[in-house]
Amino acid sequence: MTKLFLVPTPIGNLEDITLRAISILSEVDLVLAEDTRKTSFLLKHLAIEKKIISHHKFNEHKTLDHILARMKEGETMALVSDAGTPSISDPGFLLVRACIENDIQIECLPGPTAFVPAIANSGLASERFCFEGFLPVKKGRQKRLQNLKDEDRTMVFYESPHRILKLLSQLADVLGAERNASVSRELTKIHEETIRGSLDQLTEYFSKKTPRGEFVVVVAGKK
C-alpha cells in the first residue's frame, strides 16, 4: 500500500538513526530530501543507495503535486530533513495535509529531535513546555514575544548563531533579565555545549564567545 513515512534523521551523530529509520529508507521506492547533498551522505554512511529528489521551503508548492501523482501511481516514500523530525520547524506540514486530503497513508517515525534532549538537560521545569521554533526574523517578532510575557510553561526556541545574542536580549527586556535559562549548542556533536543561567548572564556569556553551531534556548516560565 502506497504510504509517506516522516522518517527523523540524526541531529549531529550519524549513531543516533534508528534501527527501523534504516529499515525503511532502504525498503522506500523514493526519498524526499531537504538537501539531497547532506542526504546522500547518510545514506551512504548506512550503505543504503537509494533515488532521492528535492523537497525544501524553497519548492515544496512546486512539487507538491508530482509527487502526489507518483504516489497515487503506488509509489513508497520517505520524507528527511537535514536533521532531526520533518515538519518540526523543518518542511513536510504541505505533504502531509495534502496526503491526508487524498487519502494517502503517513507513518511518523519516532526518532532524533533537538528539543528534547535540550529540555531534559537544562534543568528546568519540563511536565509542561510550548515549543516557539524559530521566531520571525522581522515582522511579527516584537508581537510573539510580547504575547509570551505572562506564559508560565517553560518555553522552547530554536536560533540560528548569527541571531543567538539578539534573541537572547530581547528575551532578557522583554522576560526579564533574571530569568532563568538554559542554551544548548552543536547537541550530539563533539563539541556539545549547555550553558544555564539568568537571560542576564547568558547574553554575557554569548557576547563574549563566538556563537557557533544551532542553538536550542529554553526558557523557564514566569512564577
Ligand code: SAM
The other form holds:
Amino acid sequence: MTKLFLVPTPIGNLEDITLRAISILSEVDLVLAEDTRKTSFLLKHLAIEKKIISHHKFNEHKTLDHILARMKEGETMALVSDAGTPSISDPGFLLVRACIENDIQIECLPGPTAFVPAIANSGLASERFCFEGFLPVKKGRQKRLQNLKDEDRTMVFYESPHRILKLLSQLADVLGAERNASVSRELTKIHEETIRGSLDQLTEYFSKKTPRGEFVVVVAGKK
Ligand code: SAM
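Form predicted alone done; form predicted in complex with ligand SAM now:
The next block holds the full complex; its first chain is the one shown before.
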C-alpha cells in the first residue's frame, strides 16, 4: 500500500541511524530530500542506491502535486531532512497534511531529533515542556518572548550560532537573569557540550567564547 514514511536521520553521529530507517530507505521507491547532496552522502554511507528528488522549504508548495500524483499511482516514499526528524523545524508538515487529505498513509519512524537529548541533558524538569523551535528573527520575536513570560513548563528553543547570545540575553530580560537554563551544543558530535547555569551566567559564558556549531537552549519554567 502507498505510504509516506518520515525517516529521521542522524544529527551528527552517523551511527545514530536506526536499523528500521535503513530498511525503509532501502525499500521505498523514492526518497524526498531537503538537500539531495547531503542525503546522497548518507545513502552512500549506508550502501543504499536510491532515486532522490528535492523537497525543501523553497519548493515544497510546487512539488506537492507531483509527489501526490506519484503516490496515488502506488509509489512509496521516504521523506528525510538534512538532520533529525522531518517536520520538526524542517519541511514535512505540508506534505503530511496533503497526504492525510488524500487518504495516503503516513508513518513517522522514531529516531534522532535534537531537542530530546537537550532536555534530558539539561537536568531541568522534563515531565512537561513546550517546544518553541526557532523564534522569528525580527518581526514577532518580542511578542513570542513576551508570551512566554508566565510559562511554567520547561521551554526549548533552537538557535543558530549567530543569534545564540542575543537569544540568551533577551530571555534573561524577559524571564529574569536568575532563571536556570542549559545550552546543548553540537549534540552527538566530537565537540558536544552542555553548559548549565542562570541565563545571566550563560550569556556571560557565550560573550567570552565565540559560539560555534548548532545549539538547543532549554529554560526552566516559571516557579
Ligand atoms: N529536524 C531537526 C530535529 O529533529 O531536531 C531540526 C532541524 S533545524 C533546521 C536545525 C536546528 O536544530 C539547529 O539550528 C539546532 O538548533 C538544532 N540542532 C540540530 N542538530 C543539532 C545538534 N547536533 N546539536 C545541537 N542542536 C542541533
